[in-house]
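Heads up, the chain below is alone and in the form predicted alone; it's given as structure tokens.
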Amino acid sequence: MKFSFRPNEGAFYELFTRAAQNLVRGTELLNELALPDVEVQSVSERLTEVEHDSDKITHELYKKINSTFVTPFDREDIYRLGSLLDDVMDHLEAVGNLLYLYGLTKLPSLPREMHELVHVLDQQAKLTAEAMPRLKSMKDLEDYWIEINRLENDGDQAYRMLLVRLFSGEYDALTVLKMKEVADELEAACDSFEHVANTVETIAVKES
């Protein structure tokens, strides 16, 4: 029988789960941008509200780290995982805000590849939210980080095809600059989901 001298500290896992659930809320809001007659300002404002809630969760996590003598796993890994989850939310919020501030949703339609990137992010968010509670047992996590990596590759491909379209001459120069900034935030969010998964893999290997 394997004995553990570390406490069964459920608060950390709860905070990770709440942070990941906010990422699902974030990608669901981005998906609303594909709907006809969407209130873009409303979507942007709600994304900001979710991002603020994620900031509160992250600060709560940091306070918990500093007030806990023995943590469930390495303090640095807890800090890193919390910080990376927050990074993803920052990128999701930036996408919504830029689309609204730049007026890009007034175009006849956003590029198909942009919607494909949002779809990838939605899948990554759901997988991450499903995986966070499993940190407590450190079981059944390998499929999660493998699939996140596969989706990140899909996101890279969609991002490259989006760049090809942006520089094809279909859009005027100013619109290209605006959409390129949005595309970069989408790609950064995909990468950040992979960074979260890589950190989970590192933690699982250390704790096995």
The other form holds:
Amino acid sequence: MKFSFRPNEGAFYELFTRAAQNLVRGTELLNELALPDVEVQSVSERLTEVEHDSDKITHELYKKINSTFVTPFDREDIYRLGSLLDDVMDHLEAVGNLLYLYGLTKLPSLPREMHELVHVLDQQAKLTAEAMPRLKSMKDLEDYWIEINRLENDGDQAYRMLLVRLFSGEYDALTVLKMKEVADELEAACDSFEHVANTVETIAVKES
Amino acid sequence: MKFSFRPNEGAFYELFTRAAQNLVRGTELLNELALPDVEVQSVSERLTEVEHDSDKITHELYKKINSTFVTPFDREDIYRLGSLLDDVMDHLEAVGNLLYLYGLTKLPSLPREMHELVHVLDQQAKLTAEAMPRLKSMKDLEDYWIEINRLENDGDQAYRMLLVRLFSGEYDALTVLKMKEVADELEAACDSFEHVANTVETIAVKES
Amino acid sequence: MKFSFRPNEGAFYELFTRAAQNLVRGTELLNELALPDVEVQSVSERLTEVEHDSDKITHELYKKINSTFVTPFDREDIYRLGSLLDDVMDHLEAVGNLLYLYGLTKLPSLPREMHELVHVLDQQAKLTAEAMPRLKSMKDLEDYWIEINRLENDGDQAYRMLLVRLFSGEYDALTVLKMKEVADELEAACDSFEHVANTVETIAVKES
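Previous: the form predicted alone; requested now: the form predicted in complex with a further copy of the same chain:
Let's see the whole complex now, leading with the same chain.
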């Protein structure tokens, strides 16, 4: 019989992994928005479903923290990591939702820099989903957080260039304001991935 | 003679409660802004007074942390909770101040969604003021944080609909920009109430 | 022979001090932008260089945390303080970069309130650089954080007055949007200095 001193710890890693896999589903849905003849309302609704699923995972995680005697690492860090993964999902959902609500997809095309930002998010989501199971061993995580930070810099650059374009006079003021809201959510998602990675780094520093 | 192992702890709960009661005074003042013939400058000034009083409470709290040997829970959590309650007040004060400074109340009426947001804040403030004294027993707090989170979702929804209206073409670009600043402070206040509730939850998790 | 129980701790204070001195270099560069016939691109590039240097200091700090057995105070607090000093630099660099990217320095002059905000930042940077070496003794730090908070209030006031001017109709909507981005970075830098001071206060409270 296999004996584990920390019988419940597997469940924590599984919840983190599921939360991160939802982020991959989220960025894949955002990628669909670049396709011709996309049904924006349907993408927005599917994003909302994924977001609700993430909420459930987060609550399951919080309940598990409360009902577990020995947690794999600090309760507060588990709590924070869960809450930050949830933040990313909120921003991804907001992007799809705002694009639909503001009718922005009726424009001939969205600025190229928006697609660049979605591409950065997609890579960040995949790296995060791959890293979560490695929390168990606390090994091979350094590449993950370095790469997330590098991608966040790329995202920052794309965001700045997006604003330069938005303010160039190519669009009218109200369209600029709408796109700016979407741009801010894209950038906030990018930042949130970095916050997740920084928290993983903090945990690894403490546990090492 | 009554003996208390933690003689000072009552003072902490009292300071948290007073800080939260000030938030109720704050949202009540914002509610006055919906009344006909309201004196906006006077409301803004009274908000600033309440905000100054909150600052005093926060500093009293910090001094108490420094001068108390055994605190009812982690020093850092007391510090954080006090600072987050202070954040809410700052946002409430900003709402009144900006409405006055930008002359927005000279408009025939403010968008309905702004009043909805104020209503959400009012409910959050009351729930928070009722919850603070329960920190002592750490009991019956779960309903409080669940309800605050639910209200924050309502607030988010009202905020999004507010932006849809602002960007609809009903107002000129500069008026949109001014209202957007007010909307952002309303939404930030709503979020801050959630941060307070999340901190209470974290403390309860640790102490349980 | 001098004996130190904590042989590495001097290195931590030195890294914090170097990070804060870079912030002084940053605000001095922003001050140059007020000079007639300034080369904006050159200032922006030098700000980016200082920002890269700050990144290196932050990484050196993180490595030191990992390789040191007994740290002068909580690992997590060292981590947070380093990361917050880095945040200030990011905002200062963004100010210079956006002014250049948006071509705002081609305007006859920048609003007076922008210069006021830079002046606040300059004072905050100098106070922070002076305070960092005092972390060693944990003495005479109270004046530092009180003064930083006072300056942050001044900055807030200047920021609000800047927005009133931007929304007054003096500039066209796109110019307003561009300046608003710069204003937000200035205000965020001002806030970040306060976060640094609050963290120093938290550390001092714990260590006392």
